[in-house]
Structures are given as structure tokens and as C-alpha cells.
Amino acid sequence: MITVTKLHPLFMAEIGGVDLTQPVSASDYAAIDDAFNTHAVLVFRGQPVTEAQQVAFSKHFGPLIPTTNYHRKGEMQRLRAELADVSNIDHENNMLPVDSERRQHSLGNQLWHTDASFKHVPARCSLLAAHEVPPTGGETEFADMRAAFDALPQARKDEIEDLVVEHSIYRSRERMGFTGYNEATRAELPPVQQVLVRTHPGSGRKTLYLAAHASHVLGWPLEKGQALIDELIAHATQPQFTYAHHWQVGDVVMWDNRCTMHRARPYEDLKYRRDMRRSTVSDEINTVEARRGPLADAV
């Protein structure tokens, strides 16, 4: 029987009573999905899933987004195509050197973000499985963007309700000082537009939709839009809206990219190994197109 234990007054819950190394029954999936729509981030402890088992469970929630390798020269994938390698280990099981492009690219994960907001059809949810963790550091922090929206003054809510923001993977990486992308990569992932406020379909709650990938507000002066984005991210990541997950081997953590942000915390990545494998489930439609609706396209 599925058990749900709250970890934070606003969001986050630990799920018990299920074995993710085995096929999940329809009733268990329904209970997990209900908890997911309520708590936004779910923690499953003691789940030593294989790559295939993680992929099988993730597919209950929708189609998976394949891994993007960012056209790094000579780099081979360590994991199957459905999984992103969120680790400091290469395909020969060696730790990444200080000048590794993948290491430099991954530093952007330390900024507050939501996965794949830089894709035209963004991510619905992500599932991260811990296979090896450092003795200290390397936590993942989460922020509840529904509660952050609720806490805004009504005048601010009214002002931002209909705004559209441009997102780009290169925006977040450049903020961390990494610009080593070739033209093929930039052509593959051009900037996209996403709404700033969306309604979460599973709960009906309004939520901010933000990330370090967000660059500017359409129709606003550049500086004014960037200032708004920075202000809202600072508001949403106040302590009352956040929770830090301390990883254990065998943890699987699932989060809703439509109504949370997250960031990786630093650790001594040139000294300790960290082997984390992420599956990312696609949403159904671009957020601007979802707001517009099918009737608007027919007009």
C-alpha cells in the first residue's frame, strides 16, 4: 500500500510501499500520480533501479526526452539514450578532468532552473536516480513555484499574468562563464517562448514558470524584463518556499518541472564521484500554444 509522508509544509513528500524495481500496478500508479499533483516533488528511498527499470517507471508519466550531447567532440554516451548523465564520470568510468566541456556545461545546473524550459515543448517531470554520492555536498534544492505565486501581491500577479518570456540553454551556461558551443548545437536549440504564469493541470493552481534559462520578457525593454525575472526568482527561492534533499544511494526523486525549480549544490567534484541518472518526461505542448488554445489558431 502506498504511503505518503510530507517533508515540507508546502510541498515535497516521501513515498513508501512501492518497489520501483518491479512493474508498478495501476492502483499504485494512480496513488503516486495523485501525490505528485499535490506535493510536486516525490522522494523514493531504497530503490536500486537499473537503467531499464528507471525508464519503464518514467514512461508511466509520458514520453521521454532523448539526451542531447551538445555535439562534444569524441565524447561517447555512458548511458542509454533515454537517460541524461548528471554525473562527473566519463564513458570509461573515470572522473571528469577540470577542463572537461561536460563538466563546465554541468556547472549551469547550480543555477535555479526547471528542466528543458529551453525546448519548444518543455519537460513535464524529471526523475533522478542516485547510484553513487559524495560524502558531503551535492544536495539538490527545490522551490515550490505555486506557493511563490500565491504569496505575490495581487497587483504583481495582475501585472505578470499574461507575460511571455524567452528561454535559451545558452543563457544559463553563459551566466556561468561557458560559451563553448558550436553552430550545430546553437541551431539545434534556438531560443523559445514560454509563459511566465501557467495553470498546473493536475492541481488547477497557478504557478510561476521560471528558470536561469529565461533571458527577457517579450515586449518589454531588455533591462526591465531581466530585472523582473531576477526579482521573481529571488522571491521564489526564499527559505519558506525551498527544501534541500540530501541524497542517499538508492534514492529516486521525481519533480514536476511545471511548478518547481531546482538547483544542484556544489561538491568536491574533482575528488569525489557522483553518479546520477536522470530521465526527463516531455510535456504535451508549448506553454504559449497551450494558453492560446486550438480555437485561436483557427481564427
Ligand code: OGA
Second form
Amino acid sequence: MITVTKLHPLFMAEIGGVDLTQPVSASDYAAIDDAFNTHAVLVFRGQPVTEAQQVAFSKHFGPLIPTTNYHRKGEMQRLRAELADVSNIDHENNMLPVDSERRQHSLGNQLWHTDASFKHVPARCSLLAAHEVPPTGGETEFADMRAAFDALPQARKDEIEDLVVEHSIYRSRERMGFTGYNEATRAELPPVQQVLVRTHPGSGRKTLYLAAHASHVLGWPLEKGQALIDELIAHATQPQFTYAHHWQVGDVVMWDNRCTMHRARPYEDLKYRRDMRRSTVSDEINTVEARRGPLADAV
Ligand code: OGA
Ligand code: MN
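Having seen the form predicted alone, could you give me the form predicted in complex with this ligand?
So here's everything in the complex, that chain up top.
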């Protein structure tokens, strides 16, 4: 029997009564889907899933997006391609050194974001499994973007409702001070367009759709769009809309990338190991195309 315990007044719930190392029944999946649509971030505790078990459970929610390996050319992978390696550990089980490229780029996770918004078809949800955690730090914070949208003044809602935003992985890297990517590298992940306000399919509620990857507003002067994006991210990440998850080994946390943002909190990553593995489920369609609707071409 699935149990659902709310962890925050607005979103976040802990799910009990299920064993993710075993096949999950259709009725349990239905209960998890329901809780996911309502609470947006689900915490499962005491789930020591193998890579295969995590992949099997995740695939129920849709096809998986393979690892974004743009920063790992020639580097040996520790995990199967369906899992993103969010650890500070290399394929020989050693901790990443200070100058490791993967270590430096993973610092980007400390900026508020939603996963894969820089891809044409972004991520629907992500599932992060904790295998080793540091004694302090390394929490993951979540922000409720439906509640953040609801709390905007009506005039702001009207102003932003139809806007389209360009997202690029290089925008979030630039925010961290990483620039100087050459054209060939940039061409591998070209900028994409996403709507700024979307209707969350699972709940019918409107939500902000934003990330550190968001670069500017289409049709607006660059600075004005960047200022709006920064202002909305600041609004949405006020304490009343956020929750920090403190990890234990065996936790699996599943979040809805369509209506939440998240960020990693710092920890002493040269001193302590943190072994986290993420499966990422694809959304169905680009958000701008979804807004246009299937009949758009015919009209
Ligand atoms: C991620 C991510 C945050 C963390 O895996 O997508 O942003 O706390 N992780 O590791
Ligand atoms: Mn992320």
C-alpha cells in the first residue's frame, strides 16, 4: 500500500510502502503518478537500487534521455549510458581531482535549473539515487514553480504569459565564468526555444518554466529579457517556495522538471565522496510546439 506524506505546505511528498528494487505493480505506479502530479517532487527512502533497477523503474515514466556527454570526450564512463554520473568519482573509483573538467562543470548544478531545458525536447522528470553522501553539505534544494507563478501579481502574469525564452547550456556555463567554447562545440547543443509559462499537464496548473540555461526573451532587447529571467528566478526561489532535501544513502528522489527547479548545495568535494546517479525521462514535445498545438499547421 503506497503512503504519501507531505513534506512542505506547497509541494514535496515522501512515498512509502513500495520497494523500488522489485517490479512495481500497476496500481502502485498509478498511486505514484497521482502523487507526482500533485506534489511534483517525491522522496523514496531506503531504496538501494542497482543501476538496472533504477533504469527499469524510471522507464515507466517515459523514454530516458541518454547522458549529456559534451564535457566528457575521451573520458571513461563509470555508469551505463542511461545514467548521468552526478558523483565526484571517476571510472576507477577515485575522487575527481581539483582540475577535473567533469568536476568543474558539475558545479553548474549549483545554479537553479531544470534538467535539459536546453534540449529541444526537454526532460519530463529526473530520478536521482544516492549511493554515497557527504557528512555535511550536498543537499539538493527544490523550488515550486506552480506556486511561484500563482503568487505573481496579475499584471505580471499577463505580461509574461505568451513569452518565449531561448535556452542554452552555454548560458549557464557562462554564468559560472566558463566561456570560450568554439563554434564546433556550440553547434553540438544549439540554443532552443521554450515557453516561459506552461500549463502543467498532470495538474492543469500554470507554471513558470525557467532555468539558469534561460538566456533571453525572444523579441525583447537582450538586457531586458535577462533582467526579467533573473527577477523571476529570484522570485521563484524565495524561501516560501523552496525545500532542501538532506540525503541519506538509499534515497531516490524523483522531480518534475516541468514545474520545479532544483540546485545542488556545495560540499567539500575534494574531501568527501558523493555518489549520485540520475536517470532522466524525456518530455514528449518541445514546449513551444506543444503550445502551438497539433492543428497549428492546418489553421
Ligand atoms: C541533477 C542535479 C543536484 C545535486 O542531477 O540534475 O542537478 O544535488 N543534481 O546533485
Ligand atoms: Mn539538475
